[in-house]
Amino acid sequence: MLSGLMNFLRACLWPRSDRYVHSNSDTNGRQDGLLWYKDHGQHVNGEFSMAVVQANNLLEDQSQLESGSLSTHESGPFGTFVGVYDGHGGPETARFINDHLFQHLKRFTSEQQSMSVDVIRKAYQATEEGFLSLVTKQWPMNPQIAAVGSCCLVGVICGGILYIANLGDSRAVLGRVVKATGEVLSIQLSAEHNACIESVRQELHSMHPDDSQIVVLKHNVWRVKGLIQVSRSIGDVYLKKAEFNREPLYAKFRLREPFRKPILSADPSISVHQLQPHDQFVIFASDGLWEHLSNQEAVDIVQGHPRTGSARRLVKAALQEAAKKREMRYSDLKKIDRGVRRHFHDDITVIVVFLDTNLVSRASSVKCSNISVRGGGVSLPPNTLAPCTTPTEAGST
């Protein structure tokens, strides 16, 4: 009792960048200054391993493995969860997301006694709509919560099929082996929701054919409405809901006319793969790390050094990238602390999942023991307080 009120205390008095700290075992990861990482894991197809390292001065990405059961009956399906959330305006969105949208997807896995893409689906539309009800609460007394937002990259291994499922700019790319060559090529599962990207330009411009400021181009980058660069995401109330894009919302996200439907969605692009022999393993990262690697760099690194610590060693390949641009010693990059590091590069998680042949095809039904990390090292009970903010911090954009 004493050791977890001790604990609560910690948890809302030290500084949010120590509030977590490890031991040497690998159990939960392990912090070195602003970089979590856990080398090395076991899920319920492979092996797996964790990085985050953290640039704001809150952590605005969240990140989740969960393996073993994917349903609330312990009859299974069985498999591995894995969740990126990227978040813009403030981390409030992204640990929303971290907290409900697994367990949502647990529950329509139940109803519907199987995985598939309408379970998926559904789990990000429930989550929408908890975070829209939480706007809905909080906006009398944290009115700024209605522009905080998170992109939503999820992967789901179940009975040798891999689901993909993105809303934002986040990305999964896939080793695969050349079996005549022996190289391995990278190959993007996801697709992404930026403004920079010309198809989503058009995507918005057909859905809002009266709005010739759907997209705008502003110091050389497009954004929707001139705000926000990806086009879907959860939350950012402000440009689905009218009725939040209005006082007391700072000006700089008040829109000048009132808007009739939805500007930004939620609904996820959604892909299937078989899972074949010569796939080897799946990278899933926040856009931090694509600013810096291209996919095949990416790949390279995770093929070219022994699995533990692939996760890591990404971050680290990113931050030399990052380091060199702006022609600094990537060890004085290093010393930078959070906030001003936003800087130089942007929070940036990576968790790759490496696919064993053997247990990846064998049946969904084998029960196995559950397993469940977050980034950064957090575990909290589900439904328990959120960590402590300070006013100033609650809602920061």
Given for the second form:
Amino acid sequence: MLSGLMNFLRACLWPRSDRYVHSNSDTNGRQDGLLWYKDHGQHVNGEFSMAVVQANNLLEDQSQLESGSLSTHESGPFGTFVGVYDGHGGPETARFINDHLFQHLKRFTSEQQSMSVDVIRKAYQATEEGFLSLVTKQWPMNPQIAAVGSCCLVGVICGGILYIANLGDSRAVLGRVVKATGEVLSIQLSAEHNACIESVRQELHSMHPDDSQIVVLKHNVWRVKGLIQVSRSIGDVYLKKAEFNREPLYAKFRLREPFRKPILSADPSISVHQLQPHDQFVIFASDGLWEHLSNQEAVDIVQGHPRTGSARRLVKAALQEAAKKREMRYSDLKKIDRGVRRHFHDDITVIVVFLDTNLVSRASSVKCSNISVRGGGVSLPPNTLAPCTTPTEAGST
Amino acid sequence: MISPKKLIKIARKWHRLAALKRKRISLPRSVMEADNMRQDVSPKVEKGHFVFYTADQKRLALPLSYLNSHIFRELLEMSEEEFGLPSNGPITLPCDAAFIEYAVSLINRRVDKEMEKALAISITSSSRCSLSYYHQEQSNQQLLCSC
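And the form predicted in complex with its partner chain, for comparison with the form predicted alone?
Now the complete complex, all chains and molecules, led by this one.
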């Protein structure tokens, strides 16, 4: 009774408080220099662990774990949503996705009364459209917003099914036990859209048969139009709509010839997996992790240690590898300031979601309380907030 | 932006300073020896240092504090422009060891921020610290003689 009243008052005084749990200081994770981590948490289908290390002057990686109702109704369906958004050109798009994608997903789930590939696809589309209208609005004041974009990796666990959707080069990897040997195998669940992959280059060539320069090798790295490594993203409006590829956008982003059809796509690759008892965990991470660890190395690290702190352990392993490549000590690498740090490694986000067989297989109608955690925590100093960050409409109904 | 007149004045001043006492950087012995002692692990470097390679293939190590200087930040930016961010190896700065020596001597003399900035601007406005030693030498000369 009293707690109900308190909740009501809290909801009135602090409308966003329902999105973050405030029961103790550890709930929103801990900060240690440029590293943020939440070693242990409980989602609807098991445990989880999150860690983020910043390298850019402004953190370009954003991430979230939402567990509980996946619709705007309290009646569910219930499950877990994981998002990893690796921004480029600035933090604005990744932040926008963090604030809007899950709200759209909840809205479409409510409309269709269930989770589906179609719901996820629509949520991506609505987010892309939302960001486009933000760019349109801000273009006169801040034209460089047209050259900001983000990769977008999403995992949804609902009713014993795991949906994986992806744009760009973040990656989701499943750890699956082989019964006979007890080994844990890594299985990559996400398709990637980076021009370093032959099939991605072929796709670009087939979609732009008249443009021999659609992908260009620059600094030994394949880039779409010599500008960007990923072929699909949210944002990057300057490569999707010709009207934003003009002055006063910086010359380096402007193409010599106008284009008629979008060069980059925002259509996610979505796969559906029926979870099985031997599926142990899923590692979701931005490419900052995968450039230093193979899928199997990452899975072995998670499997070989206690669940608590798994994500932080993976980040540490990646940083140790980065230090080795730069021929320096890990302890010294950690002392380098954000900004300069980008020359030593990328922003890295890791979310490890453990799958508890009993909890995964239970019906998506079994009610549970909502959990919401944002990678990097929520206490950003005001000066790091982009001017374009729009307030989240609670519930977005 | 700094005016050309002021830039020339500053450049003169630092040229004088540099000519006065051109001390060589004493690189930590352990760094130079590290390559010979190379084991399975990557070469170790003295604690508190970062490692980079120069365009003329020298492996150098400097204390981490140098990463805070305008000159090194500028050189890192130029390295990214020139070579991209290396994903599998060490950092290469787009200038030769002699230039680094010069930059270090300036930083060691605690030249003020203005002068560091001016040098950084000169680097970018001069012939972009081209890859070959020969060109680099030329651009260094330009840098020193333009005043």
